[in-house]
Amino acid sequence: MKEIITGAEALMRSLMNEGVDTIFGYPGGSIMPVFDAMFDHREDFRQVVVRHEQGAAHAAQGYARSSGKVGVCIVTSGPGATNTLTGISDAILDSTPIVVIAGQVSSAVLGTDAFQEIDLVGVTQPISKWSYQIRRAEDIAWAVARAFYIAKTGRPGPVVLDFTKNAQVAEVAYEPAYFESIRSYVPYPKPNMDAVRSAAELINRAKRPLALVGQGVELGEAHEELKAFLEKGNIPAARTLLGLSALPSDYPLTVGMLGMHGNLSCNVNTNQCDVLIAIGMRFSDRVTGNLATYAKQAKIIHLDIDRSEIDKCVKVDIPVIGDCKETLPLLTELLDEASHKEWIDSFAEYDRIEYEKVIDKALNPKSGPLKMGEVARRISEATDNSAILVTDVGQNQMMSCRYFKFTKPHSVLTSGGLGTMGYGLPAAIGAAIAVPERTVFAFMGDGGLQMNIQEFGTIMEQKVPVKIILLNNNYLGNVRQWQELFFNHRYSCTPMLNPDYNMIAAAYGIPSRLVTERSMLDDAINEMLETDGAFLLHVAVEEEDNVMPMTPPGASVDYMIFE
């Protein structure tokens, strides 16, 4: 005989079923019986109650990205499920999977305008794989069970279940759900053969390929199977932001990040290159630049899971659709062995010029004040290149991730699509709580750590171990960046008057230390990392530094100032 028991009790036992461990949240009026049903449940699950709903959101967002399994945030209905669409957004742009569970008026109000009623499927449907009004306690296994399907299989997503308050209180004879299949819906698309074998005869053909590395790798779990192609083909590869870590930084292949504020060597050959080889990524207006000049001269090879991806930004000459876990090995069979000597040793005169015009001077600057670049790359250093890069948004996020390095997957979480700022912190929050085992290093500048700055609550709280690095400029260091080279140094709202970040560090017991001058900096990042628990390193760096090299705005990617 089926048990009997309320619906916000068959979301503990859904939830339980998919395996969760960890759910982040906030309490509200709409969603207080699924609080309630967490109470007994506290020993099943870490409860991790933030300061702000968007903290939430990104939490999870953290959880998912560094663990690989679903991340959960539960909220109340209003302004507490509105909250969490900066986070969704970036999770869709991002692919990261995370089921969003918010509470809704009784089904017997909606569309009256009720307290804090508001329609969240028909606002999240264009930025969520799925989103879903469970309105009867007899659909709540199945949806959930159909929510983490969607949210982790194929490209991964957000999705979002709108759960009215009559199904929680309502009883139901439970029993689990499972999904492995939904009609109309694959994940994971059957390679087809003769775009494989073309794409082999064209890469077999080529004598300046040149790998594009995407996150794709890292979600597909990919990066064994990635380095077997590129050895075999002898294929040089650089790495998208969001694809930094799926390479180790010193993998004798690798050649740089691409972008905006790539590498000068990778942004030149994308056009210098016969084929170029795109591996989960998406095309980003930010990698491509001018997509009127964007490696004209190149035969293009996209593989990518989304169909959807395909010709979207840039033609590409043959696509080859499927979980690159998959399609990557069909393709490596079909490689010659082969040597691109000449080719490959053409990026080190690239790699000469910008190590003389811009990366010895932000790692070995001779006087004056500290740089974001010698910072990142100490810190990283100290742990032997093996820690969790967490970013918040702006130059802090381009400074850590150019001179951060990468030793191990899944070691580099930030706000690539959408550009979040208030990411950070609580993304750093959730990859603590998922891999306790590694050390999670959160880079944010002055402007971002303001926008969730109450999170700092949270780690007082959970006794979250996260290290915070601010590097402090006393800008937005970003905007004022362009307002510089773009707008005749008219630094509109960007000068920033900041509060004592240590005192307000210290109100929340968490232990910090400024370092002003260079000489601090050793030993300042010795005493974060013998701390246990979480600790601030506040910063201050060269107020109007700049990230180079770049490529302006509209700008052909191989096109690179460098001050």
Contents of the next structure:
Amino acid sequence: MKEIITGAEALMRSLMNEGVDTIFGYPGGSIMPVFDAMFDHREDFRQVVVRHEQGAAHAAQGYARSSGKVGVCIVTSGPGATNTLTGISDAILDSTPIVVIAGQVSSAVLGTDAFQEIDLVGVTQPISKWSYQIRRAEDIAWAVARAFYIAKTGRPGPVVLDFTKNAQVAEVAYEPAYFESIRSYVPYPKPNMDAVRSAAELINRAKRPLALVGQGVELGEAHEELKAFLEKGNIPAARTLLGLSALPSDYPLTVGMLGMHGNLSCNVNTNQCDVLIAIGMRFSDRVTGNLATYAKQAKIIHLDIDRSEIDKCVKVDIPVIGDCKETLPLLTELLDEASHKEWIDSFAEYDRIEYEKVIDKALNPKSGPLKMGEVARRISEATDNSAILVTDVGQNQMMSCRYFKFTKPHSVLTSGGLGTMGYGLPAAIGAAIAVPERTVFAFMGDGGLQMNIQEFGTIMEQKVPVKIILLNNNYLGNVRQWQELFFNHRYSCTPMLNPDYNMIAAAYGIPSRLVTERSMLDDAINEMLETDGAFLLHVAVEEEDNVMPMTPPGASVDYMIFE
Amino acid sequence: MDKKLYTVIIYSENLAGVLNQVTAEFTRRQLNIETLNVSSSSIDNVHRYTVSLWCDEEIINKVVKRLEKKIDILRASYYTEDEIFVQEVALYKISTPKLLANKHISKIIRHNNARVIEINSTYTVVEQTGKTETITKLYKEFAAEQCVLQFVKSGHIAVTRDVVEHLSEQLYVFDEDAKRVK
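Next up, the form predicted together with its partner chain in place of the form predicted on its own?
What follows is the whole complex; the chain from before opens it.
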């Protein structure tokens, strides 16, 4: 006989059935029965109470992106739910599997503007992979199983469950539910062998092939398949921001980062290659620059699991739809062993120019204020380039992503599509909880840190060992850079009058150091790494440092400025 | 870009909220829906949407791919006018006293092969099925006689010119494709 339990308890059982071990959340009126049930499951789930629901959503994202598992957050209706919208939007753009469970007023009063009622399904449909209102306790097991199945399969994404209070308190004969397929949803499309063959022929004829590697490789766990493909075809591979740790930074065929603040070599050679092979990337405008002049000389092959990405921004010659873990080996099988030495060597000359004009100055300044780039590189090296880099958004993001090095997969967590300031700190909390065996750095700016600084409370309470690096330039640095370059130095609303961040950290019991001189840096990094638990490394960096090189907005991908 | 009248045919699971997702995909691109028809299909629990709109092919292609990506949408395809049979149904409620007083009105009904489906002392309901132009023509003729009390048309409903209806087979294929695992 099936056990009779409450809907809230049925939710607990359903989450356990999905293997959930951590819940990020914040209680409130319409979700109280669920939090009451959680009280009996303190041993089953790590229950992380954040200080603002936006933090819960980003923490769930950080948890998911670092571990590959589905991140879960539970919040109340109305403002609790709307506070997660930024995280849900971030997760849909960056393909992050999270399940947001929000309380909702009882079905009987739906539509009456009841206290803390909003139409969450209506609000979240355009920003989620699936959004569903549970109005009956009988639907809980089905809805939760379906939510997890949808969130994690195919191209992952956020799912929202809007859980009415009457369904939380009603009794139900619980029986676990399982999903193996949904007939209207094809998460892993069957590869079309004609397309694979055409793509292989094109690559085999190529003289100057270039692979563009995106997060799809990480999501598909296709790291080894990618290497086999690149090695057999001797194909240089540039990575997108989200694909940075899909290949080790020092892997011989890695040729840099694409995009507006990426490396000169791969951006220029995007317009020099004869065959462009995009793998699990979506031709974001931050990668392509002006589409009218983007890779017009090249034949383009696009491997993606999501059919709707094909021809979305860039018209492709051969789409290869499917999971790249499946399609890459099919393609590799048909490749001729090739050598493109001269072509691969052509990247080095651009690398030399970039090193001379930008990198050397960023990494090895002899005097003057500390540079963001040198801080990032020193911290990366101090952990043998094996740590997880979580960034906020802005100059701290571009600088740390440019100068950090990666040796392991799933090592870069950054808000790429939505560009969410405030993402970094809570996402790092989620990552540090999900993968306690790895060192997690949160690179923050003084703007973004303040957007979710309340999560210092979560770090304190949960003893989360996140190493926070605050690159403080007393500006909203990225906007200031644009103002300097494109708005005639008019620094409108970008200077920051900052509080004493070390005192704030101290108030939360987080040890910290303030670094103002280059000579202090190594010692402070060592102290940070030797400290058990959280640490704030507050670095006063050059105030008007710019992220270079840069493809100015609207310019062609191969046009980069250096100052 | 050349704008054409496209008809989008969508099949979805019969779940609340799908219509919202369908229309949102058009709204996002500020595409103005000309006609929209939603009804049950020949298959239990599968709904069929017929949407017509002026658009260029590049855009409609992207919209349809995004529609098909929605979890509860089974299939979405777009057609130009020469690829489908399109019909509309219209009802014209006209004044019975004017119909009796003006012989021209009954001539209009006969010449247009329209059907009278209700007559009472105050009004008469006339039905017409056909292309949009046929329906509009009849409306204009009635309007010229100033006898129209109400007028409504259904929006496009359409069937494709394909020799066989694929959906039942397709459902089986979907099921097979959907079962592919990582």
